[in-house]
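Read the single chain below, which is given as structure tokens and is the form predicted on its own.
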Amino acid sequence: MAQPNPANWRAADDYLAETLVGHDPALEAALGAQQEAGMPAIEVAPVSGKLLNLLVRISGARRVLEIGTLGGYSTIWMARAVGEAGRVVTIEAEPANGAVARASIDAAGVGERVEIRIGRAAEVLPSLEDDEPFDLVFIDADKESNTLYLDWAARLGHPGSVVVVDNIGRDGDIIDPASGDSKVVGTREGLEMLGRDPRFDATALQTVGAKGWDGVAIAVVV
């Protein structure tokens, strides 16, 4: 029987990636460029991106609202499920890696569907309350500010609209209600709010992989 332990727990992932999701070159050379750009290695696995393209996919999302480019990695993902007549609108504190996901998505196909914002997101959300309202959001950047996005992911939805949280397990720390990093701190509050605020209802599940021991809120709004 396999130990529990990390080593085994990315063997697994890898064993997943490559029997679900498989080789794709699009996608290997976004993390390539990703890499090459000194970027940290935070991207969703493989397993989680193609959850993210299920999701848009079995909720019928054709504008989705990603909170977190990073070098566009999920980007893709999620643009690939959105269909031609679709949209992603994707929002990047830093213009060095929002130019680096913009080449990777445009070689990749999908650049007609992306728009990236650049800009902190506290200040790029507001911006988008005219438009019109987002089938799924993706929130993944400071866990610091995961209230403040959830908030925003319920302005800018509409009942059935589809919201999904990263990195909530923070290697089972979130367990601890005295935790003083700012990180696990967030990502309490946002549990909390999912549990406790009307216009949510919600779940998660931790997970161990290649990312660690980490895990994903669900939440659709009411």
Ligand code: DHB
The other form holds:
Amino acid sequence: MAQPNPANWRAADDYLAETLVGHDPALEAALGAQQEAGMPAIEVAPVSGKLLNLLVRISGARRVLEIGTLGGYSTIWMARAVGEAGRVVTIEAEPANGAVARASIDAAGVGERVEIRIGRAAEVLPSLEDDEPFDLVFIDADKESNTLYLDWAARLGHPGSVVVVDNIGRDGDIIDPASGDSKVVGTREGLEMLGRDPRFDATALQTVGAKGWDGVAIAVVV
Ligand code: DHB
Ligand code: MG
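We have the form predicted on its own; now please give the form predicted in complex with this ligand.
Below is the whole assembly, all chains and molecules, this chain first.
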């Protein structure tokens, strides 16, 4: 049997994406535009984009909140899943990223369902308090703020809302108490909040694949 290593994790992820996700011109164009604009290639992998799409559909979510738009790749995956009457509100700190995402989301044909809010999420989130509650929240921004974002996810959600947190694996560093990496510390604090805070019931899965050794946490608001 092959020994697990990053090269065959990636090859297997490519196989899974080819077999189960397929090629998609609008999504591939979004990635091209993101790269062209010099943005980092830290979007979710295709298999994870499809997971988000499936979670929206399985949960019947109609209103989705995304924290961290980047180039709109995951936004498009979720916007397709909410249906014509659904809505995705996505928060992006960088105006230039938001402009690239806007164009890609519009080109994908789901622009009417997607509202991009430009600003630091910590400042934008309180402005959503008077909106209808969100059925699914995807947290994929600065990891240092994960506990803040989880608090808002509970406040802006309702019992039964789904919360997904990206990048919880961090190459296994989440169990290193000596890690001085603020992203590791923020990620671990978010996981511990999910375990301790009575507003959530959660689990997390480690993943290996195109993004190396990483993972995703999934919670329900109780
Ligand atoms: C980082 C952030 C992400 O959302 C991601 O998917 C991968 C890496 C980061 O900030 O390191
Ligand atoms: Mg991420």
